[in-house]
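Shown here is one chain on its own, the form predicted alone, set out as structure tokens.
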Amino acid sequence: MTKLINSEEVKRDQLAFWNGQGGDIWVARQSHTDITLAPVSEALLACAAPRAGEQVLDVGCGCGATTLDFAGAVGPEGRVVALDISEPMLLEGERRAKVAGLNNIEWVKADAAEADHAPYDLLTSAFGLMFFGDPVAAFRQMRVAAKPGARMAFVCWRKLDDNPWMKVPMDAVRPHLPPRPAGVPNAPGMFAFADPNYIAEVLTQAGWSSPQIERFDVDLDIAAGGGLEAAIDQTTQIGAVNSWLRGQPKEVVEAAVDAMSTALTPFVEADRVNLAAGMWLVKSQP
């Protein structure tokens, strides 16, 4: 296996956008996400079935929807570590932390291929594990701290097309902007871990168990409940759209909107706008 894009570059542009106007709108855009993705956040904890009393590793934890869940099902016995190299994310799921009385979470900001992790029986990931310039080293060093018996359970993106929620607000601007690079298989980034079969490789490499790959499939409202400008609102301010028109003209932004808020009608039921999303759940050991 080789590294696709130099990891100290990779690590950089990360923390630049995170630590910076990205990790802000996130910040500020979080209570739609969660309400988006809760589906997603319910199927996790399923699977990765948290204990009373056990020590959680959750990496890439952002604003903490799903640090929450993890530390209320260990209970006050039980310790979740919270890792992210998002400054601004960390501070928010701390403040939330606070406002759910959780005492038992640690904000930790670290970059979870260098850092040393505390002894945890279960690591989990929502949408976290995709971005690691050297994904074997990374995976290779959270291994480390693994006490016997742990177990590690994350959720990540199968390929655009199984995403109609981010395929059709994609395909509809496509016509009113330059063209974009065209993806590197594998690549760090949202489609990374698209490939269930580089996910084991990646994993076995690591010295983890062959992993349990399962399709996870749900409908998720990018409204939140919002109705039709509510999901253009959100898709135009994070993600690839957002990338995608940040910079051009007023008047090809507009033209972008406008096709985004057709292609999106036809889905809205009442003040929600249901698209399909497709995903792996992945469990493996140490």
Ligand SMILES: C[S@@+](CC[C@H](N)C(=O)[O-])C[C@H]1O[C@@H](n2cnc3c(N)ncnc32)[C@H](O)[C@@H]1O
The other form holds:
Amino acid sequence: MTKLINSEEVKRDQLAFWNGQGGDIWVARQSHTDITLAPVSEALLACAAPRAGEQVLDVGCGCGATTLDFAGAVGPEGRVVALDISEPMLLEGERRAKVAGLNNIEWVKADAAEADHAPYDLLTSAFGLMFFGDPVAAFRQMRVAAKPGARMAFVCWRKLDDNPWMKVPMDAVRPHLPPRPAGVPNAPGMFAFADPNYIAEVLTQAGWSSPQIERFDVDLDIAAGGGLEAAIDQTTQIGAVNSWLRGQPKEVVEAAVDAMSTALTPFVEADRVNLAAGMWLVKSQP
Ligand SMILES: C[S@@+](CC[C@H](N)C(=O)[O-])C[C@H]1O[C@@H](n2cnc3c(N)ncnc32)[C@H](O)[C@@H]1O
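Cool, the form predicted alone is there; where's the form predicted together with the named molecule?
To see the whole picture, the full complex is given below, headed by that same chain.
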């Protein structure tokens, strides 16, 4: 597997992003995002099948959406280590766990590629494993954390074409904005694991078993029950459209947002704005 990227540079950029604007945006938008991604958390939980008393590692836990679910599932005899590089997101996760009355979670600020992991029964992640500069080294490090007989279960995005919830808004704003550089296949970022052959290659090179990779398709309510305006708010404030609009003149932003509103209108169903999403549910063992 050719390494085309400088993993130290990736690490620096990811640290800066998730501890800066990226992390702040996720904290601000978390309650909306949680509602939108609830079907995904549910599917991940079913796929990972945590058992009472287990030791779980949630990698790239962010503000803890799945962490809280796993902590509830393993119960007071079990424990979840919530690992992330983002200070603001970890603090928000910790706050939410307190509100939920969950005290079997340890919030750890560390890079999963470098952390000294304790032995776990289950390693899991919702969209938190796609940002490594050297993914083989990172998965090798995480394998050290797996007890014999442990399981790993995670969810990641398939390609943009399989994700109209993101593609429809992007296609709508594109004519109004400067061109974006084309995505590099397998590069760290949201679509790093879009290719299932690449997932299998990374995992097996890192010493994990040949993974079971299942398609997961679901409609996501990008409005989180708040109607078209809430969908537009969310789409302009987090993710690819947000970064594309940033720094653009007011009239350009207005034209782009108008186009997005027109493009999303056919997907409005009462207070929901439902668009298809495509993911991989991946399972493997050390
Ligand atoms: C797309 S967010 C997902 C957050 C959360 N799992 C959720 O679904 O709401 C990706 C998360 O991965 C974290 N992350 C990125 N690189 C990481 C690394 N090398 N080690 C640990 N966490 C990392 C980010 O800080 C961020 O919280």
